[in-house]
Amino acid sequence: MQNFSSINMKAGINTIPLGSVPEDTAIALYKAMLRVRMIEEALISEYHPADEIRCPVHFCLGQEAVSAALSFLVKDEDYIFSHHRSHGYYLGKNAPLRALFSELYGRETGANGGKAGSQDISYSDKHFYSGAILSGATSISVGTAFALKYKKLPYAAIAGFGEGATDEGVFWETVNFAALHSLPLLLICENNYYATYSPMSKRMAVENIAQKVGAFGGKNHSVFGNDILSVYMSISNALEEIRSGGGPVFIEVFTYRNNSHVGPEDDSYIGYRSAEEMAFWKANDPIVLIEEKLGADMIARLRPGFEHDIKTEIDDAFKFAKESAFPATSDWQMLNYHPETPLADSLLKEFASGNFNQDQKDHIPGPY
């Protein structure tokens, strides 16, 4: 299988042509893919220089494919785990954008009452939740999975992850964990071929994911991640196997990542990406490609409306997160215990570090 990131990039990518999926859908898979670049593209012209934004943010420019896809796929009670590169998937799930500008502000009207930030935002009524530990979306995605089969609900539990994930042995263990009891999981690897600056071609003798995968007996795919319809129909046809108990599947989406790893300042700087390379990815961006297959009429025609109602919806969120309130005095004790736990609690609260043993020899005393 061929890996999109190391191609020779003189060669140009092939595509899905238009009539594989209704005119109507690609439509709106455009305008969902233009909203989220608009969202990121809106809160990285605000994160500096008013500073107000307080959290770190990794911005996920030309890697909106899947999140648009997954956007028209998912159910309510299909389960999102994400990594720390969120926003995308968050919108993918529905969930509201006040919610998450107001996050990003640090306001008590923020999805997680402005104490997660971007990194780690959850809304669990729409069984979103993002993490910043490395390959923690995969782990937890395989518990919930396992959880949903055990009840026999037709639920789907969907990991969205780098590449740099599959570089941790807890994704192999969820690879193989998954694959042994035949789970309800989705797993997409937005392979964007640089775990923060190392290039996989540093980090795996072999690059393909998706072949190492398969090893552990998973149902295993590939696509070139830019083109949204060839993502929308892998994700479909990925989930209605899994809804019909097929068992786990992997997506290895091939994508590139148009910002810098983190925050809104330039990283190109360190030099770890050729300008080649980048004007490659540009010319190849999902929101290049699906306008170029609906047309250039096509778009004149669309693309006004759709900027137009994506901006107000965006002013709206600027404005109610500003106007929103800081949450008050935290009770810290609260936010790490919690009286329905009391023994987990009393456990934390009453090991001390004069208990631990260093060396592992003897038996560790405690309340336990």
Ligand SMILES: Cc1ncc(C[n+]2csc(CCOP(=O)(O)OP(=O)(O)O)c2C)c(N)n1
Given for the second form:
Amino acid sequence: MQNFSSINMKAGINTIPLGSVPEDTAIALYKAMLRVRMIEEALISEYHPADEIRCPVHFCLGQEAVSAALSFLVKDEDYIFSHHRSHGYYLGKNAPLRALFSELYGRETGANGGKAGSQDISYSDKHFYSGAILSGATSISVGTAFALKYKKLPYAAIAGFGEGATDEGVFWETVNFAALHSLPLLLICENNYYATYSPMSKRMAVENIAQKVGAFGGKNHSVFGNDILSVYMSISNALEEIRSGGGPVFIEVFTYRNNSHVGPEDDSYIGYRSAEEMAFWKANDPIVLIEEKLGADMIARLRPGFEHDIKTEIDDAFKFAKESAFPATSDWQMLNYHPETPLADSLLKEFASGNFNQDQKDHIPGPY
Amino acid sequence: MQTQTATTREITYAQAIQEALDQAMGLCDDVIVMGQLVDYKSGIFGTTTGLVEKYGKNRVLDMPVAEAMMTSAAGGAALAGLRPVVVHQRLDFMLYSMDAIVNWISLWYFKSNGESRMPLTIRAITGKGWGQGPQHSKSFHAFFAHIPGLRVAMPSTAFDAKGLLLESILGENPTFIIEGRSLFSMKDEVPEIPYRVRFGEGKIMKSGKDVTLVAIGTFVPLAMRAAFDLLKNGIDVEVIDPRTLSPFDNALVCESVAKTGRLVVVDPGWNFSGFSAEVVAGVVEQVGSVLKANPIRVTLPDSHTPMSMSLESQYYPDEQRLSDTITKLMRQNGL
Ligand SMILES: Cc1ncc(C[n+]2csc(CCOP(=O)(O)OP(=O)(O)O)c2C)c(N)n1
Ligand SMILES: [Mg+2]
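The form predicted in complex with the named molecule, contrasted with the form predicted alone above:
First the chain shown before, then all remaining chains and molecules of the complex.
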């Protein structure tokens, strides 16, 4: 494989051999990536002609590996916190496709009843959460990790984000706290080299993010993110370590966004990525690479069936979304506050207050 | 309402807060207290003293000086079943966590379509006096009350401090308790039992027939002294402490104004776009036609807080100013 010099990719473009995982695992990972790919492509092709998906969507074409790996490695009780590029993580947590599509269509049956959309979607039953403000969900995840440890539960909190999130100060406060308390937290940084159009070199004096995490005392490693087998093995090892009480792990996953930053339109006219660079990554696309490994014969045998299954699922989700009703007019107050207080009702007493003694001075304390 | 008969005794505002934390932690293992220096003997002006000895370092957590993460982490912990109480020695320090508060915690319940919630309590202390200056004295209650999804309380008495804190910690919504540092040594009759003060229920601190005085937070004791003073001059002031700003008991205030026909609001916040304006608007919209005079707002000037003692004493309205204002208002109507 050719090297690509304009990119400082610490992990290189090394891949691991097919034999590193059982063959059915490799095939299942392949199918999971194909599923994410086809779902994103279907949404892209539907987005404009109909204009019924009316929310910003950050598609993850080219970045399917983390999603596929997670979908086989997470437990229902684990938590995933995603950034704005959420679909891969949503599917990685095995949340239902219908609710995803419905949410994008702003329908009542959506994952959030049409309140959130693509960049803020959540699915509580599966402990999946996301949000658009960079590093925000990651910083929340550290508290969830704290709670899991506090409750002595053998589960992990997992945060997925881009290298852009590490520009934020609160990200480093989060790394520090996770390391300090040895929390069960997996930090997955999908480094696709760009925050919108801005390359890392314009934003960071030191581009090696894993090394910076190391300076905070966090375990870290880097992996070529378009080799699904490397990604799978590295997340698998990290989760095992975290579940056995080993503390947080940071994985820097070097990958590339094939499509534009946001929306279905092509943003290459802006000229922020060279044709040469894009061609390199196209040749090293995660699906291309695993297909090479599995071999043309096997792919010819498997792919049509996989595509058929996935297409059926996608068609069903579109139909479900489009046939679902829009949310009813709202009682706004009810949407923002939980109306009940069951715990307070059971633990607290009623007591009428007496009179306040007004013959006392409030007090200017000392300097502190 | 079924009220209990229970032992009460006089304790300070700081002791009442400490007692609420202690009882909440005793009643529910999910309650944790997090903040800088919460596990030292000094215990945030005595409000967390003794908790670490009783409940351990895992539940009484000294935090890095990283308020943004601290607040986010509290949200994440709440999501996974804990009931964190975040303590900020000054509200001004908390402002680093504005993103966590505004972009995440306040809208979490909404965004999840009511499926997920973050029951957490943020205690933030407003400094006053002895040259606290512009970065140690902000109250900002109007701002927090402005944000949907948050509840905001400003207890003025030890009784309310305990009851509102317990209600908040064991409740289901993210809540701000804004505490006045100048109130910490003030005493009140406080029951020993764990009791609740509900959000959205204001309190008539002193009933009266001539003028409604709505007093907020640290200005409640001041309002009470002024009211009892004015009684000597034959002016009978009704003092209302809304206790919680979000939700706000507008009905109680309107009922009072319907009786008195006059409204004065004393608010330890800035005037322009302040909470005092919200109180006036609530009255004007509901019962405006009963007003015998224009409502008056007594607030902080629209300025940051000065350090110098001589300026500080002009900055905060005092009892005399409040009494004079009310006296003048009454004279307007030929009393
Ligand atoms: C706090 C904040 N600032 C700015 C933005 C606008 N924004 C949206 S996506 C993005 C780039 C994110 O880059 P990265 O974190 O690397 O993720 P990627 O989009 O590459 O997957 C920016 C700056 C935001 N969402 N949040
Ligand atoms: Mg990026």
